[in-house]
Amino acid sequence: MTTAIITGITGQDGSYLAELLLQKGYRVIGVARRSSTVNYERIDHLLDDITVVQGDLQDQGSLLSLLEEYKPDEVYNLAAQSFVPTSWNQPALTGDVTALGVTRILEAIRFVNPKIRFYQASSSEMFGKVLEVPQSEDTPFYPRSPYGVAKVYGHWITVNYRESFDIFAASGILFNHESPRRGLEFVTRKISNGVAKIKQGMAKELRLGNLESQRDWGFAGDYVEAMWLMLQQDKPDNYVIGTGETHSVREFCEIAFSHVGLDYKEYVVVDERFYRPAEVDLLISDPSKSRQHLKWEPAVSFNELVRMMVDADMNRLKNK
């Protein structure tokens, strides 16, 4: 039985890529960090199934001891300080955590077992402010976030690493991947679940930052599949993944509002707090590279994303 450990499995990524190895007959070891209020949420239909244990990418040690305890074949390190307004405040903490947890991560692989095949989740932030429109695998960064710093130093590590010491280490350049798992934080998830308040009586208004933001948005169910084939290759590379298409936060609005019959600028309305304080370009990739070497095709478009949501929030409050 192939055994891989997942780093991040409490968020939406790791909840989707456990779903996918379990159905493949892996193992999968789960990390978490320890918290007093533990929240398995996302996971909780799978408990029965996985093993989740203690970790941290600030902790060297702690991964050191799960290699060695659990000898993985593969490890997808899905686990970052993640939310890019987030970064603006802790700009340190995402340092720490984002950038040098991955080489926490590949030093014990290392020393531990080099022949274990390692995942790094790149972004599509890296390219910031983007120096050619669509962004592929040669595309320069520009980061324009501190979360973006720490993910091109993350991404760049990695490749040294392979480079470096013969280590089977893959990046995926991962362009934003929505679902109803999305934490509330997040716009797409932000905009689903104000939908369905609004529908409910529960609120009158949705504020939001840049409508006029593009983005190439794609389902995260369909993109896990793309991270367990990059480490299926003879050998580890790179791959932008994403829809090669892109759509403005305006887009989304009105394909949400409408969807439950309602017209967004009656309720949208325009806060400049939530604005970046440097936003990034036109984000759209270009995916040739995973669809001819992976195979990899995205499954659900954007217009079924954006309704997936709503419905989900929808029957969420409408269940409370």
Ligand code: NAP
Given for the second form:
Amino acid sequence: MTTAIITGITGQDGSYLAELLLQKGYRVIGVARRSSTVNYERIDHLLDDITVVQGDLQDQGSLLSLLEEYKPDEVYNLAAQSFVPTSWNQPALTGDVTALGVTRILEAIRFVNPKIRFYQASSSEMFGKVLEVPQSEDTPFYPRSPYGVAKVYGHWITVNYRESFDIFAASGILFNHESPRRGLEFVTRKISNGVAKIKQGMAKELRLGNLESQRDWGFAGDYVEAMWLMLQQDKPDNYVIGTGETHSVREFCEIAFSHVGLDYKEYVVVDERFYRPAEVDLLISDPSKSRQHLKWEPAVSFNELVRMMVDADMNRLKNK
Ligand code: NAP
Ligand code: F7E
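With the form predicted alone done, generate the form predicted together with the ligand in the same format.
Time for the whole complex; same chain goes first.
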């Protein structure tokens, strides 16, 4: 039985990746950091089938002992301080977890078993103030937030351990991917949740920041398949994963509100509190390498994604 360790098991992607690996017959070990109350909402339905263990990307020893105890074949590093605005308020913590945390796992792999295959969750935020449109594996980085800067470090240390120590270390440069399990502070989920609350009479307006920024949004359930595919190749590499389409926050609002028969212009209030010190205006992937090498294609379209998220929040609030 193949064993995989997933850091960030309690997050959006951790839950989808665990489901995928269980379907493939893996033994799944999920790493969660200690907290005073458990936050297993996204993995409640999996707790009989996976093993959840304590570990923290800020603690080298915990990572070493996990690898020694569970002897994984594959490690997926999905843990991070992943919310961009928080990275300006807590830049040093973001660097410690999102950047140095990657080195700590790679060091654990190097000491315990350099044959372990490693996946690093890199991000389109590394492209930031884009130097090329669309963005591919060869586009230079220009990060615009402490989060983006930390992810650039995580990407390059992954490449460096591949080249220095011959570790099978893959970097997936994933564009935004969303789902009904997305954290409530990210814009897509904030909108789908806001729409459902307004429709059900629980809120009167939705306050957002920059409506003009554009993202290449896909469905998280599709993207975890790409992570797994990267570790099944003959050689480790970097891959851009996205849809190749871009849409604005405004378009997301239009579709989300109209799905429940509302006009977003009557409810969305632009609030400068949600503007960022430096914005990433436009992201759009060139996913040709992953299409060709991994044979990966997203299954869920932008319209389907928006509707799926609104429907899920409508149902959740109805059943409350
Ligand atoms: P997420 O929902 O924010 O999940 C992040 C996970 O990291 C959570 O399980 C969190 O645990 C854990 N974590 C945070 N600090 C930790 C620490 N010090 N030690 C151990 N675990 C820690 O993020 P996601 O959307 O699933 O994204 C997964 C990964 O892909 C992240 O690295 C993210 O930066 C990256 N990424 C995401 C996207 C996207 O669009 N979703 C795109 C590109 C890259 P708690 O539950 O305890 O907070
Ligand atoms: O913002 C704008 C905001 O917070 C998207 C993370 O998973 O994807 C995510 O980072 C856009 C930005 O995601 C609001 O200014 C407008 O331009 O949903 P977001 P993000 O910053 O793109 C990347 C790939 C990651 O790697 C990250 O971990 O939407 N926006 N109004 C708003 N954003 C938020 N959050 N809230 C608003 O009210």
